[in-house]
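Next up: a single chain in structure tokens, the form predicted alone.
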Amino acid sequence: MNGTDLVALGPLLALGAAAVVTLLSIAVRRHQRATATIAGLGLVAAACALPAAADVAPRQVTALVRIDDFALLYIGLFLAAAFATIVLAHDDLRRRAEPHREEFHVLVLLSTLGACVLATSTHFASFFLGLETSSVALYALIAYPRSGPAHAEAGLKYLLLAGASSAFLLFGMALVYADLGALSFDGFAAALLAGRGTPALVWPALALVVAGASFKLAVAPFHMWVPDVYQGAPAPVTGFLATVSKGAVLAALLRLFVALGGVERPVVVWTFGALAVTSMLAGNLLALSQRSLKRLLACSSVAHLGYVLVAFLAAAPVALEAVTWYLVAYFVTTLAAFGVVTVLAGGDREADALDDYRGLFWRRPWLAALLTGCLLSLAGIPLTAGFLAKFYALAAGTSEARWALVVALVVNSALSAFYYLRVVVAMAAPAPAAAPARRVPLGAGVLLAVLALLLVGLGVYPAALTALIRATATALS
């Protein structure tokens, strides 16, 4: 490794630096604000030496990772999540009155670092070391606040089911090395170019491995799991896993499968087009029951992740350019529709049940204005950044004749409106008697109006957004 490999590495090295200074400042004196304020640090000294590995880019930095703009890209999105999570969590932290709570944003670190680390996988051997580091600090922060049962159980649901997981797709990867000695992705594309798989042996392996990572996409049927977690999780815990975790696995997804040409194979595109029908058609029926709006949202994350596999069915560099764009919205309206959810929320409870926004446009109208936005970019409404990210998932769809899929798309997006807008009416309805609002803290405020702004910008001015999707989508294609 040489000068030019740590540049490549800058952003990765500076969030692991960043990771380790936070821990030393702790034991060297217990203080929230102070700490939070260094992790945000790091996260922008790591988003300070994107331009810089940019120019070196793209680079093979050993057999596991490659460094290039798609790379970058996601990497950049990483940061800019978990410094969203880290300034709503300041306060959420500071109202539950936890004894130790500086230890949160560490774990926001390395959960953060390993999503990078899949983001740069082109091995197996990384994309599990990245899965599994950003996993095991979810499996903490999920469980963070001990103020009562739901937290632990949540934590506890996840560990058990990731680890179940985890054990998928370590024998997955077992077969493929197995039969064919190659663990790298290029390396397992050459050896079935060249016909040396045995089909008994890497058909069963693929499958392992797209049934693990199923279970931390949240597809269905792998998805039973997200309404409880996200239930029980701090609100920007939950939005952090429905966005970092999420995209980490789809970004490590989209580099195997360019390498190894899986829409080319029937087999690949009715298993991805079955799963995405059932996620679409399972989430949103699910969420049209549910009375709390974590697990409503929850619930639509499943169908969206439908919606995102849609655009993962399109030849590269469609489906490069489709999924990250869904991804740049979808994290954009997540962060901002979880931002509400904690700044709403008051004493040990957070403002989760239904109720708990009626008559919300005549006590707190910004945020229902805020909130709204979301549903409706959720819903795919136009003028909003979600609008725009199911067009391209439409496009990608009907560039590849996956006529099914697009019909499937459009039924399920009007089928979410209706719960989508059942939140809307009730935030217009008339407000019952409430207790004082809680002013906003001027960090959460701040972040809150950015994501507004991108919300809205981006639905009506995307070009220079596409533009530098294209050019990663292109580069890695």
The other form holds:
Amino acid sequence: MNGTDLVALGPLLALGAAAVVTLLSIAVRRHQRATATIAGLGLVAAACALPAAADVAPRQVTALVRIDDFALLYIGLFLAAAFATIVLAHDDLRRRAEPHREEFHVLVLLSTLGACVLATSTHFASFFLGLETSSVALYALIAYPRSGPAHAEAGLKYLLLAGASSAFLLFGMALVYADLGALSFDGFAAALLAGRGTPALVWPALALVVAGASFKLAVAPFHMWVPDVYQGAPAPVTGFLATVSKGAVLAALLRLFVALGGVERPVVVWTFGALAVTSMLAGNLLALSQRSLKRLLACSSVAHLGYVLVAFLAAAPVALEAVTWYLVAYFVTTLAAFGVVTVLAGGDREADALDDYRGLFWRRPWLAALLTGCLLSLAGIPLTAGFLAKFYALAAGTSEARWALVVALVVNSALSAFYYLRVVVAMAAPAPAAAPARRVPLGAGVLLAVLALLLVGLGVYPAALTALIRATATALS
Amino acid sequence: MLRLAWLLPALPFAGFVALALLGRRLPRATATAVGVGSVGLAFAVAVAIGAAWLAAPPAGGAYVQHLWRWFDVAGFAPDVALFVDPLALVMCGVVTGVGFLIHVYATEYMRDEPGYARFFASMNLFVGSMLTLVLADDLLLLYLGWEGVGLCSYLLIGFWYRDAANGRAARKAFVVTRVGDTAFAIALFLIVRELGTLEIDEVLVRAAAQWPAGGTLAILVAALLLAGAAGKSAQAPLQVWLPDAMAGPTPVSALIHAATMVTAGVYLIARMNVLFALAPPVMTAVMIVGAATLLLGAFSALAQRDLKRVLAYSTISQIGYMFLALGVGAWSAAVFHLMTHAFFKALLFLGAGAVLLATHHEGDVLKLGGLRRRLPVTFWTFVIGGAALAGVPLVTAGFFSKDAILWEAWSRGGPVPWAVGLLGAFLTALYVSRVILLTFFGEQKHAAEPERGLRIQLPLVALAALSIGGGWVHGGFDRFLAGDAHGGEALFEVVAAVISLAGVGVAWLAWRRGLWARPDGALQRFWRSGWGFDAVYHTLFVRPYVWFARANARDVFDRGADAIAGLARGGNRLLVASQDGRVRTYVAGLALGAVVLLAIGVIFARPEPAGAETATEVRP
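Now that the form predicted alone has been shown, please provide the structure of the form predicted together with the partner chain.
And the full complex, kicking off with our chain again.
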């Protein structure tokens, strides 16, 4: 390890240091705003380390992580999402009047650190380490508010099921090691290419790895925890869980499968194809009758990961571009949607039931318009970020002539429009007697405005992002 | 200077965004400044671009401004680019110029409206969309503008949404034009499938190279485009929505349903004229549609009692003229008439609006009369507009543009289209004189307030000046648009002049004898109802549909769709049942998924083709 390696690792180091500094600052004095500021500055510092790291990229640092443009793009995305989470949580935590609100920020930083490690990992060890760093912090984040049993229940469920899924993951890795003696992705790939693997061991082993990862991605049938946990977690944490933790696992999977030489093998196509179709169907069908917005978004996220997997199955450069695009659009939309849910919370309860949104257009026109934009983007309506994301997924599907997947995607898009529009209709319904509304705090307001601009901006002028993603997509393949 | 082209749509859009977001909080004066100013600035930009163009036309006769590439995925890369050529410039000038005058007028007309900012927001959105439509370099962007103006038309027809009838009229306009829009969309799909691009110039080049003249594809695409154009431009058989669209405020009728949006179909065909030339049968169809519509509209206009409905049918009829010209291949004559028509029809609508303001929205011409003295400015400008519409020779713009169409109809289409056009010209003169006589002459039957101020009168006077002066540029216009000038035959000009004057004379005679106020005959009722199209459609489509819906109350035919919904619901119940909140169920799901994935892994694990021998051997 030399100086250049340290520069390459800069973002990760800054993030780790930020977590420690935040923790120490809490030891000195408990002050929510100060802690949030320190954590936010830590994220900014990590982001500032990105250009320097990009200068020395691509660089393999130890056998565990590789810093390249692809990883840096994802790290940047996670940092931004974490920043948004902290801004939203600031509002949420104050409303809840929790006695100990400061440690929240440390957990967010740690979970983000894990996610960033995942995006850089080229080795099963760093894969697992990143995953667990990210998850362990999430258990606590989900159960953070101690105001009622719902949060604890959600946290416990996530803990138990994530533990079970990690077991699958570890077993899969162990099988790979047993058969090939390799844990690095490149070593794995080289051994496979040399024909050293035992098919009856290697592919089931990979299947177990995929099963473990699928739990984190919440693709069906590994999705059952999602509605409960999404509903039980505080809204900013839900947003974080839906974006960062999934994006990180997806980044790692992309790296693994690109290293393994693409996705042309029938076993890979069948695995992810089956997961994609079941996820789309399960997510959309579950969402049809939801009367809770958080559960609805949870189910919708299951379906969206199904769409992403369609893009995942395209040939390498197209897949990287399509998946990354989809993720960025999904990040923006999901964070904005959960942002609206966060700021609409009033008193001691979150705005979760669909009835809370009845007549929102007349009470809170801006927030209602933003939420409508999010739902339209999720449904893939043109001139929103979600349209191009879905177009990418479709184009990726057609480019490989995977018609079954394309048909499933189209049918499911139609299905999903039903429940997205149902929320819009509820918001446009005549308003019931208005409860006194909380003002949107400045930070959250600015954040939501930025997200709204991105939501439309990415739909109208996607070229900048596309160029950025194309530049990074070559880093992997 | 041409580089400023992007400002043309951007300014009204900016005005729309400002008014839509802040409208309710802005003081009225600011809302006015934003709403009118944005269009005024756009007009200034259009004038500047036009001047720069005249001073030094760019090489190739067109200027393309690439703003950005929307996206580039899987070989499909639509650009957001503006295409400036003489045709687009003329359209921009008309849209921004007439649009600006109408905006000024509307500040007074809509003075007391609670939805003042909403009105100007919609109007700005309309102008922006219309400019996007005419400047689009790419059919996809054009379609965006096309749908945008349709949306604004819907919003503005239903502006007074508290009256259910207005909502119905807005819906009717939306649904009927949607028939055409669907055809247009299918044409776009066909074009992109067959030619692989939607960039207009490239489409035309490739179509000319790949499609034989008279080939099936060319005919199909051109026919679908014609259907789209007919829907937007209210041509037979899709004209039924326009008379009802008069439910909107009068400035809306003037801007959208007379001067600009309804001419989008003419613009589309003129823009795609190369493609239409490849499909001679469709060209004939365009001509027939135009001829039929122009007579149908003219007869209907003759029998209307409502001032605005007369003008609405007149618009249908005049756009029929433009289609007739397009059908014989005289697209520059069509665009010239489009421009002059925008001037005088906007003038007539604004004049009608001034009458309505004075008479508290009494629009029945038989109940009006003698307003000449009470509303002198309105009267004189209305007469000028009417003269232009009737094609009174030498002094009016309408004479030159209509004469150009008649001459082209004769020289390219033969005697039949020419005769139809001539008959239409006679009827036009007849109905417009009838309206003027009934409204402004004779004894005053209805109380009328004095005229409103300058903001009403200035646009009227300006448009009246254009309605007169607009025709004198004919030769220059043709050179500007098509590179050559056609002179009409003097003999034809004389015939057309005599015909239109005869129309005026007959109207006067009939008025003197009180024929216009006589009780209706069956024919008049038939014409008033717009040739019974509404009744026919009601009988042919609406009633059977409603009957069918009743007879089919149990939705036999929906069983297929119901089956999908039922499946979805069943799947939903099944899955919801699995969502029981118990961790053990969830773990079971986890295990099930793992088993399935393992099974896939085992079943599909094939030996590597590269090293088949080594791969199959089991290591100790």
